[in-house]
Partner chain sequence: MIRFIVQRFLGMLVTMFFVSVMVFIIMELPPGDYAERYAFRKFSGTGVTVTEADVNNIRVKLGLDRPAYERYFSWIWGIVTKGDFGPAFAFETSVNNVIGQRLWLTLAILFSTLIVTYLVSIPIGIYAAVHRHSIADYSLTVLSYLGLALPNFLLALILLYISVTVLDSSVGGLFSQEFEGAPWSWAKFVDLLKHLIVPAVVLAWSATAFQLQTVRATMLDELNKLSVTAARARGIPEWKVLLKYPARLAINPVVSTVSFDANRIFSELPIVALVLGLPELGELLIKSYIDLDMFVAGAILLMLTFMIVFMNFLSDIALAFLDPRIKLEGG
Amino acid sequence: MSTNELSQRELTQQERAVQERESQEALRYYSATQWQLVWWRFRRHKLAMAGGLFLALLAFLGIFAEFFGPYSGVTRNTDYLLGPPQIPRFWDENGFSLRPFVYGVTTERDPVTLRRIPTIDREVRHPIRFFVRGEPYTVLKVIESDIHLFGVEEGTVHLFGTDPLGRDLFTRTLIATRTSLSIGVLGVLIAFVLALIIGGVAGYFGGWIDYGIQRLTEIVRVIPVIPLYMGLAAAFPREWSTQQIYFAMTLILGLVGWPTLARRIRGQLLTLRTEDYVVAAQIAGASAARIIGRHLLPAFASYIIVDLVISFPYLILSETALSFVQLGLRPPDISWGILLQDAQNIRAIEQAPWLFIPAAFVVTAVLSFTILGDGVRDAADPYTVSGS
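Present the coordinates for that one chain in the form predicted in complex with the partner chain.
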């Protein structure tokens, strides 16, 4: 009887502890800031997290492309033109090796066409070494080094094969990743600043200014985007340097990207201005700065971030498409679109399908951005309950 009572009391104590923990959790939830809530919701979105991590990895590989790639992006291996990928292996019919190796390559001339044809010599093994010294390079304009993550002391290693000029496709793809991602980032930033100014002006002043800007954005939106980009890109002077063209491209992508964003910002501002809590703050005598800073900005910051993430893939795809048809960046710059130029005709991809490898990077990057954008949107929407 007494033991029974005792166990009952224990139970209630346990229950109380559970209840307390639950109420603490509830307290943590209710007192969390908007961004904490967004982050918690986002973390539950496993797929979006994976997308974000993958993009971070791509960016990291891109920034230190010269370190991760064994050669520079322009070095030509004239003995290995349009050579297939060399895949590192640990063993073959000649036995096992703890250190990965690639086969040696010998070139012979085709007796008829006199073209050099690379052939793989399975007897020669070149062991892959890590942190080897090779061609010197500069990363981020300041760090100078000649250490590469991997390389071979004799012979060559081309993980993704080589292009028609014998340049290492692996290194070039990593450099292209840097170029294409950075152009997307800069383009989005420019579009964002423009949209913030123009959309903000339209949403704040209203009236005929708003009307005029509205009509202008409508006109810009009605012209098909890529042909419009191409028209602007066609106007680049021939004598411009690759850097000038690079910045002009980010500007164009930003310029054409702003109407969608501006529309959203304007719409958000117009609806928020009449929300009850904003009106209440006005009646309570809050200053315009306080209303904008405390009420308006936090309310639509999440929408803007979502829009930015979502517009990334479009800018990246646009850059790739433009460079692909020689109306964007120009060689010797290296971007995904420029690499894919080599894969433009059927003959080339039939002969050297590995020239298609950069396309896989484009697709996975865009896919990651889309999934990430979905996750961010779900997380930023205060009305979604769970991540799915």
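Instead of the form predicted in complex with the partner chain shown above, give the structure for the form predicted alone, please.
Partners and other molecules omitted; one chain follows.
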């Protein structure tokens, strides 16, 4: 057999392999479910994947905040008031160390203000140890433990520094992450349930029911959140616990956050309610609730998920802003807004810029939600070319 014949046979085999692979990909594509297509398209959006992974990391750190933090959120270090961050090191002018360490701290009194000023002592090293025993804590009010990810046997370690009361800012930031994200999740869930019910009823039945619901939606949409919350916060009983204020704030944010999603659900249902499969379900005797829940809503569920993801930043920013101006959560609760209360004066900008670290968490979380929402929106677009 000549060389040309061998080359043609190899080329033919390669073409057959390519055609077989393409046919398998086409079969896989056309036999895939809607959620599989959305996932394949979403995986191609690298920024959205990165945003989702970062938010998952934030949620994980927040849930186990007491484990990742060396102290509790209320522990005070009176010898390190408003102390700067202690950066772990492996080497300095005194030599190299296989174990990370932080410098020791000494305090001196200001001769004018008599305030105790923490000073880093570069001659003293405190090695950082992992999985050390410390203050007891409870994870999710279920798991009790006293093991912390890292700590020091002598001295202190404050990765983000301390606040004016000497409390560890790293631990408090992680706890605040859990609080602020949970308020966003619960608020979105409340708004989601209300939007499904109100928007579903308006879009399916139409007529005077739709007209009345649309007028109600417009009234709720024009209510300013901050003045509303100012009035409600003044009406909260002073004897309410922090948990009661937490749930009240979550409920209010959810009650004013449903109109946008409800209007979109209503618009989709007005378009789909005359489809053949809806008419067939009506002839078969299916109830309105079953037609909406089993046939209409799944037809555009991906768009609902997009709206939910985009709603998270607004609720998180609302909680942060309200707590920042002392209208939301109150100490001893810990949230991003409460932590930023210490950073609202010139002294913080000049002497303690590390108090703005929680603001970086707010910005990155909001950006991550925005990027994730863009990725989910593109993945949910049925006209986007799918990738495997």
